[in-house]
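Encoded as structure tokens, the following chain is the form predicted alone, with no partner shown.
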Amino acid sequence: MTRHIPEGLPDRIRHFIDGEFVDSVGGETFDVLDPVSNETYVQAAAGQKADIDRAVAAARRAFTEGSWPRMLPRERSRVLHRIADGVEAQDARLAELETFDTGLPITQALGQARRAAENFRFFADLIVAQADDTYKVPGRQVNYVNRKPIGVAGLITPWNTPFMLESWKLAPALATGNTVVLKPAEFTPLSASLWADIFREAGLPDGVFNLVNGLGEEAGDALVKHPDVPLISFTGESRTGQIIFGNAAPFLKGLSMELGGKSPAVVFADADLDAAVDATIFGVFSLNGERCTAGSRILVERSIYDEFVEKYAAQAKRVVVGDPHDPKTEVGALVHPEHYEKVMSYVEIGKAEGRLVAGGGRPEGFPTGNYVAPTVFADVPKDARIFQEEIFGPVVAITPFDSDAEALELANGVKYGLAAYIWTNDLKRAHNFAQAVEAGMVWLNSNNVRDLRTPFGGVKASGLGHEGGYRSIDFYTDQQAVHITLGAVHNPTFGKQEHHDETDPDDPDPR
């Protein structure tokens, strides 16, 4: 297989601070690999505390002295629409770089690039249409809510669909008038470096957007602990989220954390079986299985279980694994050899915990690169590690159930609670099950099709807080209540009474 290398790759990846591309203060770098060859293709600046300090100082200066927080919403909206135009104008180039850096199939990377533009358009429109609450007591009082940007937002993003997930945080943070420091994932820094020119050409003032590359333990840690960063939005592993929670606690920072998942897809006997197979295949094998909302546990009612497993396994074997740059590819290469080893270790664990019905290792014809065949385990018990733990790859566990109550127990029987997918044509069951399942988001008879107006977030170990739509506006702004008295002032009067003798019979009882 010929390895595709995009033209015009950078000589090195640098930080972007206060309108300039810069190296690390101390000159530190790290290697960046492409997942098809696992060869180092570029060196990236490795941010340290000094680099974070420099970026935060620029962002803080842009916030306290610059024009961005003081612009009318319509003015900021115009800049955001120009950003969306810039993303759309180079969506093919973005997708090519994203695919090269992440191993995502090119068709899916292109969709993510277009979604990134849509995120900016959505928040550009939302801040112009934003209405805040007013509460009236006729003739006596008016109370209204005044929203204000908070300051420097620290954004820490993951390596799966990195450009799109960066846009998801950048768009609302900037729309509401904050300045930002972005720390992208160290596995995939390539596409993040494109934001600088897109923002500059759109007219974003210097210092409003700052980018520091580097390791989570170094650059990410320094950003979380910086006293001048009042907000942290993080997407990534639950364990990392716990560390961030602890490190942010002494500063009482605002936190939004979208963490791991082990989402159930529950298929009842009355479901449209073909649609359920299609959706659950897509739900775990799209984006190489490297998606937090993957329906990686499929729970199937026993009366259709054997038929479902047979159809599912046969279709999983037909999923096209290939060169990420080939438009026919449905599953590409996993992002990094470290992650590949983790996923393959779970495949081996699964062979002792369930019945392997598809995949189970490296696909034929791919002697190198981080390729994993779409892997399906059936008859997986609820205490199995592959049932309980997030694998974050093209690996799925299928488990039978006999009753609605058992299905709910299985669905809720993990530490995560991000998404759930329910397949049934019984309307009452669908709504009752949806409301009882422990998940931040539920899809009924649907794969993961998200409306940008809805809250995105999880419960239990899957996260803290919500973003999306107005919830993002809430997170990135301070809500100040302003109270105005109309008419006569009603004050209890203290301190105007004349001093009375202690024996004054009219004095209130002092006890």
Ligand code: NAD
Given for the second form:
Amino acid sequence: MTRHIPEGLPDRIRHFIDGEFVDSVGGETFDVLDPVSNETYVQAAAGQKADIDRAVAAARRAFTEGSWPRMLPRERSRVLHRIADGVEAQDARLAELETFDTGLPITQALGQARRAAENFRFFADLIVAQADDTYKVPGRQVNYVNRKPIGVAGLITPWNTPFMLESWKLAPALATGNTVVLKPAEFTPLSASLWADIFREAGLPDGVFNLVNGLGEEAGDALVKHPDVPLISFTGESRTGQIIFGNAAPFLKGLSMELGGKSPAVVFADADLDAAVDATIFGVFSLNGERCTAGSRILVERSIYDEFVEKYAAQAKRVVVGDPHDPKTEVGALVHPEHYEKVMSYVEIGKAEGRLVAGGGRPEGFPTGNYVAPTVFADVPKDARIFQEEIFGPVVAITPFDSDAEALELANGVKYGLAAYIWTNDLKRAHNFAQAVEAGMVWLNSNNVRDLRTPFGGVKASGLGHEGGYRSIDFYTDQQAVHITLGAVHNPTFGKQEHHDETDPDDPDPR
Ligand code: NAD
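Now show me the form predicted together with the named molecule; what you just gave was the form predicted alone.
Then the entire complex follows, led off by the chain already shown.
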């Protein structure tokens, strides 16, 4: 296979601090690989505490002295729309770089680039429509909410759909007038640098956006522990979320966490079987299975179980694995050899835990690169590791059930609670099941199609708090309550009485 290498790759990936591309203060770097050859194609600056200090100082200055937090929402909105224009104008280039760096199929990377633009457009519109609460107490008080940006927001993002997930945090953080330090994932730092030029051309003032590349345990850790960063928005593994939670605790930081998942797709016998097969194939094999909301456990009612498994396995075998840059490719290469090893180890574990009906290893014709054949295990028991643990690759577990109650118990029987997909044409069952399932987001007879206004977030080990629409605005702002007295001052008066006994006989409740 000929390897596609984009033209004009940078000779070094740098940080972007206070309007300038810079190396690490101490000159540290790390290797960046592409997932098709697993060869190092570039060095990236490895941010340390000193680099985070520099970036936070720039962001802090831009917040306390700069124009961005003080602009009218309409002015900020114009800049955000220009950012969206900038992303759209280079969506093909963005997709090419993202595909090269992550191994995501090019058509899906293009969709993600457009979604990134949409995130900016959405928040550009939202902040000009934003109204805050006012409460009247007739004749006595008016109270209003004075919404304010908080300061320097620390944004820490994962490697699956990196550019899109960065936009998800950058857009609301900037829209609300904060300044930011972004720490992208170390497996996939290539596309994040594009923000710098897009932002500059759109008119974002220097120091408002700062980017520090580097490892989680170094740059990420320093950002979480920086006293001048009151907010951390994190997307990544649940285990990392726990570490960040602990490290942020002494500072009582605001935290928003989007974490791992092991989401169920529940298929009842009365469902439209063909639609359910199509959707559940897409649900776990799109984005190479490296998708937090992947429907990686499929629960199927016993009476249609055999038919479902047969159709599903046959279709999974037809999913096109290929060069990520080929528009015909449906599953590309996994992001990194370390992640590939992890996913392959689960494929081996699965062979002892379930019945392999498709895939099961490296696809034929791909001797190198991080390729995994779409892999399907049937008859997977609920205590199996491949049922319980997030694999984050093109691997799915199918399990039969006999009753609604058993389906619910299986669906809820994992530590995660991000998404759930339910396939049934019975209206009552659909709603009762949706309301009982432990998941932050539920789709009924649908794939993962999300309106940007809806809350996004998980329950249990899948997250903390919700973003999406106004909830993101709430996370990135303080809501100060201002109380104004209208009538006479209504004060209980202390300290004007003559001295007398400690207990007042007129006070009915002398506590
Ligand atoms: P990860 O937790 O390994 O890393 C995420 C980010 O955290 C990276 O930038 C990393 O450098 C940084 N990091 C690591 N250790 C850190 C530390 N001690 N302090 C500060 N930062 C640190 O996750 P990943 O492997 O990059 O991403 C895959 C995971 O992300 C999966 O579990 C997936 O489900 C989850 N995810 C969740 C959502 C969601 O919205 N719920 C979306 C996408 C991905």
